[in-house]
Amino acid sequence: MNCEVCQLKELDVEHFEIREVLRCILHTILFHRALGLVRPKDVDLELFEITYVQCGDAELERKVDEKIDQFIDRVEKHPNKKTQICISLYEVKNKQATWFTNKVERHHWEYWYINLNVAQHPKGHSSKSHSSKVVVDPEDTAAEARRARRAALETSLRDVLFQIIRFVNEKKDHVPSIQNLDGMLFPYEITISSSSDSAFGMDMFKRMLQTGHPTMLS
């Protein structure tokens, strides 16, 4: 089976933006891969002028929030390392049991890699200037920089959402038959890794050995 991989554009975020950004991206991916009965729910972001769609499933929302909590915890424990979150979609197939294998086998057919670069602010830094020659109010300058950064992130987040939609529309041949689909979604897994993990950036290549060479769309 062909396996597709989508490496999403890296986003530069502040710590307080992580939850909203990840909810938006994760739910957008899962909504576009929901082939069963869904009750679409529009969600307006509080930090950005962006609306996205959820599947309207309370259990799915709970699982996504649980993974986001794990992601934030990982970022806090490893503040100087890049942290990545991945959604993998797979089929479950029954296999002839032997002495060395299980009866059930996962066949991964799609990976989504979400990359966030969380800003680290040095402690003890003061925005106040001790120089009497400075004419520009440093607080005004900082506020303007924050607005510019927020606008840039909003544009980048929109780019990521369009990247997801483009991938879904262009990559269809690898999607398994839905005749055995039990529930709203294909079986999926959300995993988290940081650059200190041996699995970071290598999981995709390990899967290639099992599922064949994936094609890339960035």
The other form holds:
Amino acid sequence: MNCEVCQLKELDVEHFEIREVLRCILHTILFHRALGLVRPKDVDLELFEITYVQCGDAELERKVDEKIDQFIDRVEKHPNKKTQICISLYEVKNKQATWFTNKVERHHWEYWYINLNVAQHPKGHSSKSHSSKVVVDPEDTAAEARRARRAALETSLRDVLFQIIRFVNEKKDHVPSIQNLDGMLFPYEITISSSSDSAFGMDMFKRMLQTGHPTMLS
Amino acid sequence: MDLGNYGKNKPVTFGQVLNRFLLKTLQIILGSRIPSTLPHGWNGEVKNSDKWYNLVLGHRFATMDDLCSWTRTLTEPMVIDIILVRKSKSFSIDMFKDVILERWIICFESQKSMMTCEICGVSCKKTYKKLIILLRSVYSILRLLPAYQAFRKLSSLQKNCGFDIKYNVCSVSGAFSEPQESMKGYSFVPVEAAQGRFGISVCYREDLSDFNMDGFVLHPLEIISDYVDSPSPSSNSNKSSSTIRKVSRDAKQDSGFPNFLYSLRFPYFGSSRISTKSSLIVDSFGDSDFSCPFIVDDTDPLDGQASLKLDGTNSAEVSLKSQDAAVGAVIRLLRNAPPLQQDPHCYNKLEKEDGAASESKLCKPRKTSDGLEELKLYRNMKDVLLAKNAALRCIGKI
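Starting from the form predicted on its own shown above, please give the structure in the form predicted together with its partner chain.
In what comes next, the whole complex appears, and the chain from above leads the way.
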């Protein structure tokens, strides 16, 4: 079976925007891959005029938020590195343990790479910029620049959502059968990686080809 | 809903897969655009029919059950128009006419003599999986298109909103009354099946800023008792004249598709204008028959508009001596004409303005004398038009 990879368009975000942006993107991907019975839930973003769709599953929401927290921690600890979040979907090929190994073989059939370029601000400064009551820069030009940046990010986020929709429509043959689907969603994992150089993505891809599944980088 | 587990005593046929695909698509679109379809007091009960394509939606609306057997022909496309309709006459004349916000076209192109009773096999189940993905993306994209904001505004303001959103479902895709450059298109990748190809596409109005929907909120009338300044009579008449000229111009300049014909070519569901195709087959899952004759809308959006003259007077008297008046008479005749098809099983359902369905009524059979009277009227109209035409030719020769 083929393995398809989707590198989503990179987004420039402020620290306080990470959670909303990641929730939107992660849930949109998962909604399109939750081919079991779903009662969709519409969610409005607070920072942008965008509505995205969740699967309406509390456990899934909890797991996604957990991963987002890990991502934010990673960004704060390594502000100079580019941090990437990846959703991979797989099939479990061998559930039975053997004499020599308990390893469960996973065959990944799809990878989604979400690339956020987080603006480097001190934590205290970014929280101030989130508050509408604290005037950081009284000049109109600075406020106008923020509005323009926010509008550009909204447009880019919308582009990413369209990119997801285009990808899931163009690539369908590699999706496994839903006959034996256990639950709502195919088995998946969300991994967070960071690298200090531009070869980061290529490292991930090479590792994927060699081992068939990504490993967590420390 | 897993095809393998659905009604273990009832094997699923390809015809059901197709029919339910069309229904589910319709449900997804209308549920994201028409506030009146939102459930009132829905208790969350999920029927088996809700589980098709593993997408449970809570939306119910009166015409849904009637449309269950929509595609008896199955190969005809289903065209869904989402239309912005003004509710009050107190707004700017610029916002006067109905506007198509989106046109969705859902179709199935059969590649061979399709057997709708063909039991779903492995190939069909693969198709079903792909259709699930397709419908997921349709659901998502409906929230990203501009019309979604209009839907949300209407949902939140409800009766205080100066506009409404209606829908129209038919199998004819007519011309837009709007300039094509204002519309943008998006086509989903078709899903190929052994029996044919499923396709969904949408034309949508990209920019809704012209409609100034924030200004559509209705306000109660206020009498300003201490108003000091008042415009001069001359400025008033100039404004009304220019307004009237604009109305007349707009009424004439609909690009090749006058509004009065709109109701003839676009049968309406879910609004005061209803018409459907006839002789439909009962769906095997208990959905009822629904066949309706073609009914012309009896509300002419040009009422009171096209008849305004430049001097501001309303020419309510239409003289048959003028060619325009003769055309107007023909239009009124067509508007008031009874249904073209007289199916004894047909009925039409009229909806009240609040969207609730009213009682059905049966069409009365027509007599020969009715037909003869109509024929006489048509002959008179024809004579008037020919006489006028001859008169104009004579004038031209002088």
